[in-house]
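In the form predicted alone, a lone chain appears below as structure tokens.
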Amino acid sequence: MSEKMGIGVIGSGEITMKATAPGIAASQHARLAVAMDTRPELAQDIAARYGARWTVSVDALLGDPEVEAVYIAVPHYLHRPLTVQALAAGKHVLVEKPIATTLADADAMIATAEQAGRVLSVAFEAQYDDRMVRLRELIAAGLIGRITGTRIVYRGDKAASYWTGGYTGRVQTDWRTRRETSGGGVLIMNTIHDLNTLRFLTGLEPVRVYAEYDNYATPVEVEDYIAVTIRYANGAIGTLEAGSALPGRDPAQPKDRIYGDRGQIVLGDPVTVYLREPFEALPAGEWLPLDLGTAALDRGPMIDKFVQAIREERQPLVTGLDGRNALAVALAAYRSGELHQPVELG
């Protein structure tokens, strides 16, 4: 066994090229061993960039003894079969968000990991971000008092080419355009990250969701605008507004917020806070930046902490259940929009 854990990537497309492969290269505890894609030119490209081997065969990658863990970044509907196959082959898995497109698929992935005794994690970033970990501690210590509400806002204007080529055009495909293969539009594509982040920071669990959504300007099956109201177990209320075809986007670049009965947090860069009462050394009555440290510039910390969990034989910072819980909220919102009535989360 090499000092650095050998990672295989299944899917050498956009997110692998832009984020995860560089993160593996930057990590202290992992190396890219094998790049796989059904399109050989993509696998060859990633392999050449990082000194790895390449293949077009999932079976070949999973049969490679140097591959101890795999990162899976493929169309969403393929997350379950490939994750289950990798876990059954004895590999640990880091799967791209969303964990799956259905709760049944997520449950199957989680159950397989437990049966195989392998680590399953989802590529959410909040739990791997030391700044968010520190902010979570401050919130739990009473920084803004009792949580009363949350707000998620995403206002984008994706080019028509996004739906068949992503942001970079690296891979031409139509899976993003269909609900069956993508799971949905802007909610599950983009703001599922935010749903995970706010759940992590606040510790609050949604119990009821009401949503309306539609497609106004995009020639695809999935939504390009959605509005969601969330009721949390503690009585707090969350709102989510997300659009992927909003002309001009939003020059103000709105940020997620957390409201409390003693203050408010804006998740910008830097994170800022307004307090009604002083907290530790922070005065009240003015907006203040929080000193939470420096943001990581790549996914190196995510990869390192994923590998450490494997080496220490413990649960990862982001579990399969974390992925399932974020997915459950998104799917409840879609169901609510179909029914035009609130949906309870079990």
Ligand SMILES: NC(=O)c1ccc[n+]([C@@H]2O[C@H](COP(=O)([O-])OP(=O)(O)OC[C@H]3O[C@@H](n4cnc5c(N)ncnc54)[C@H](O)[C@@H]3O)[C@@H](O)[C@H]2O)c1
Second form
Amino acid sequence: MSEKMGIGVIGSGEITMKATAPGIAASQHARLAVAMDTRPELAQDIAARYGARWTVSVDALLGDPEVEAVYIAVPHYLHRPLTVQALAAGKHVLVEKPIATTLADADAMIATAEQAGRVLSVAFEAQYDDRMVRLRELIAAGLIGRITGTRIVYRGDKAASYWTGGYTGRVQTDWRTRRETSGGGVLIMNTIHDLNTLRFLTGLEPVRVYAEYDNYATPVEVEDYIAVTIRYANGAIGTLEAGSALPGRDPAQPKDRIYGDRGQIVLGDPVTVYLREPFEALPAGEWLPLDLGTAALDRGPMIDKFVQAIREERQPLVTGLDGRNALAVALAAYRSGELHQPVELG
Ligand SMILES: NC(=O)c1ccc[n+]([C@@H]2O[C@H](COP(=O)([O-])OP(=O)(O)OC[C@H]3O[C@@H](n4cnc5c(N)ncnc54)[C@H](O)[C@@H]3O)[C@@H](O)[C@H]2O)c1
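In place of the form predicted alone, the structure of the form predicted in complex with the named molecule is requested.
Following is the full complex, with the preceding chain placed first.
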């Protein structure tokens, strides 16, 4: 492949520092060209770590000829305006999850990408993870038979400092605490990943959700506990339980599960499966680890696969629509919790 693609980052906060800038550095097909943030010291810090240039001006970043694609990691309510601006400037975009905080915003982002003929992807992990791609193939081939249920559990116990400084304290900010800027709490922040993962693995489409949520222990606007029931188009039922202030988290680390009429999958590391009937070389009647290969150690493969989609002029592995689909379930759950009624997905 030709020269490495120049990437510009918009937002040089926690996730850029922890995961994505190292991923760009580890990638084979990309390099960090310019780091941008409205806080100069953060842009400068990322640039210095990776030998890139830095700026506080989004126009300067988007006008930079070395920047062919942009990674956007800013507070959620800014995903739309910055993504639309970058796409309209002719850049390809990898935006953090959730794609946006409203479906209208997600639709505008997807439409702009189409009009501009540029790639729009969302930094969900499942589609970029070869192990999940293999598992999806096994499920489609009938590993656990007809899927009857899914289960998502997230039990967190976030420190008070998380709400104003994330996990690392790199950026002091209150965007996570407010509905308008974050879109919500633990559901849209954390388990939106799981909604995407289970949809990718099973292909099931949620048609109706019923949710109850509240805030019990955290002085913020958004929920710290939520329970959601999902009905899928094939008749299967999903449950989601997520908390960000559950004392002690969960020492057993419960993992997401997929139930079928012939088996059950636990999405741990390793992924394990219990089968009622043998499948290929896998015996029935005992819990078995699945050999799906090893997990990527960093975001290098995600960045490389994003760049390959751009170079090959095809859809990325995670599309804007994938981002919208996960968001639609989260927003329907919030609406349901407000109405105390089930909400149908359109
Ligand atoms: N922190 C994590 O562990 C984590 C993990 C996965 C995904 N994410 C996602 O990454 C995104 C960013 O989260 P974060 O934790 O890095 O937040 P953060 O608050 O640490 O960083 C956000 C950065 O955006 C900058 N910013 C604000 N407005 C800007 C603008 N107009 N132009 C450029 N920069 C601007 C801020 O100065 C800040 O440095 C969110 O979508 C979040 O859900 C975070």
